[in-house]
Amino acid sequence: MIEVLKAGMYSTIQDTGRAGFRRYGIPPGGVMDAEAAALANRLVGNGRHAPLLECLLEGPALAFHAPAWVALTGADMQPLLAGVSAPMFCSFFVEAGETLVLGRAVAGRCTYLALSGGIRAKRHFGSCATYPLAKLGGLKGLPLERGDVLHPAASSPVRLRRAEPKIYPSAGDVTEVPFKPGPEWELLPEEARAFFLSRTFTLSASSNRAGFYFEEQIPLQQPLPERISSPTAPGCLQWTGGGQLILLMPDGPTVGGYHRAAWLSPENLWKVAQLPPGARIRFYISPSHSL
């Protein structure tokens, strides 16, 4: 088994998310950088779809009652074990009785942590992934905290693999975003489109699995008119009455009544899912959408 030292800022086992549910409320969920995960299950010999730990801007301490075989992979959490320094994008092994550390992201907002075979974990629709709204998946359906037991999956025998290493965004960092205008864009106020165009929006230290927040809002002459609720889906970029922009994450609501002004495809999510509070964003029409 593998003890839980320190929880970190919010640990959640997560999987590649539940499908299919959404007409009942229930949100994908699932892991924030699927690109990431994805690399750090196969660094270690397991499908992509296999449980993981997903950390958030801080990482646990772990002690490991077990040998195990591990991956680390997405933000440098800079990960100790036994006191030396671990590798990133590169399988290792843990020896019974060691303990690895995971501090603060140097760059970045998620590190993904995999053992071979996966790790044991309730699962609910379909999935695994820690759903804490709803108290489902992972360990009671919350994220880690400090006393918490992983237990490993059955594992099979894993070589040494390594991949390349991917540098992430640090705060004050400009990454410029493509995105598809919304059912409501042209509904904007075109002053107001335009200003969202031709600025750049920082990333709100409040952001969270369900939504990430911006400090800056849109100037308004006067509130966007309320809407009747319609469906929404992570990479969803709603405008509230007030100017404020909300970019909906994997545990994001399934509807809203905010005006849906941009959608990012998935990849554009993974992207932006990976930057630190205080990173900025210009948000640009994809060449590939014409108005």
Second form
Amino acid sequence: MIEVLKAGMYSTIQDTGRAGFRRYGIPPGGVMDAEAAALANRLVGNGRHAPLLECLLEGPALAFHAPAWVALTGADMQPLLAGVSAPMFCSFFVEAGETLVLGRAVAGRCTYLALSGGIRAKRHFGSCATYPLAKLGGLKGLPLERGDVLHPAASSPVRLRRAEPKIYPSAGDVTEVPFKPGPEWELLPEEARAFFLSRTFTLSASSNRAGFYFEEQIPLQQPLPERISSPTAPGCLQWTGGGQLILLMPDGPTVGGYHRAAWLSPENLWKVAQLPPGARIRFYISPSHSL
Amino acid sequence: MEKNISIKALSFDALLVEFEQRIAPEILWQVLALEQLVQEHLPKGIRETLPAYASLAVFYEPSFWAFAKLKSAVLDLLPLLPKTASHLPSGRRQAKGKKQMKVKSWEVPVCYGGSLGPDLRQMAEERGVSEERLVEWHSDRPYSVYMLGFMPGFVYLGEPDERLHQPRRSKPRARVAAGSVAIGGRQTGIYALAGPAGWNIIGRTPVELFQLREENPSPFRPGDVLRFVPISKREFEAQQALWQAGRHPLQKQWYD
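Cool, the form predicted on its own is there; where's the form predicted in complex with the partner chain?
Zooming out: every chain and molecule, the one shown earlier first.
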């Protein structure tokens, strides 16, 4: 078993999410950066749907009371194992009695910690993804707390595996993100669209697993009219009536009344999920003609 | 009918069908009829469908469907929509998994006002009427369930008496109890879970509107009809105890 000595900022058990229950208002949930999460699972020999730990901005401290193979991917939280620097993007063995401590992310946002065999968690609506609003999945449907205990779901033999490390942006860095025009793109005032395309937008510290917010607003001559509530999805970039941008993430609402200006491909959504507060985005219309 | 319908991409794996953008039973009926057609005629490569007031999202497997292919398949279904429908389906609807379902009519007990409905008093004062009169206005008619969503189990209901229309609170509450019955603009609805809320809370139902079970996490479906029945605080507490003991005394009648 593994004891949580420090919870970190927002550490949750996640998997690839749930499907089929949006009609009841249950969002898909699941990992924010599916690429980094799948890699962590692969490094310890798990399938891609195995539950693992997602840690945002600052990670937990974990005391291992039994040995385990572990892999860390995503944002570098300068992990220390028994006081010594532990590798990222590489499976490693933890002895019983050792403590793994994650700090603050030096760049990026999401770190994935996979245990060989997966992490035992509650399954609701076909997934172990933690969704605190309805207390679904995870340990008690909530983020980790000090004193919680994690159990590997199964033990499986692993050999050392490594992958190419990935570097993520920091506050201040500008990332270019292509988008597809959303259902209401054409309804937005032309000068507002031009402003949107010509500026960079800074990720706000209030961003969370439901939505990413930005510090800058779109100036509008008059507020956008309220729309009759209609479906939304992760990756939808909404404009509120007042010109605030909200990028919906996996735990976002299933329906909403804001203008759906744009949407991002999964690969671009994973890329944005790794941007920390203060990182900047320049959006441009995707030149690809896949749709 | 088809000329009022448009099809767009909502995301990389979702197609959005939009009907005439207004809140009306005949529009909802079209949405639900198309959802049924999609489930019956396009069984492969569809992950889930999500009906809303005047739109339907179809979530699909991008490895199975290209957007343009699915769009043309959905366009082919539009002529099969009923040409006239002035009311909700009164017969059977096909649910996912080929199970026969009926539209249901429900009685939902509500204790209005007081600590369970903290905004009722001010709404009554602003209108210069008694709280009892407001309760009468709210509970004197059947409401259609238009949509579940935004958060798990939240029930969006059709329009209340226009004398009850009330703008959302400028300062949302950080937390309201599960079962809170609310008015937001021209809509009324029920918060199924405790959480932040911007609508005006006029009462609370002891009914548990969201349960951790895969079959029917919510008792309601779009198209169902429900009616609010005022109950006293004492009755509220008695019914709440029944729910907490695992009994489910929600009254329903079948529509024929």
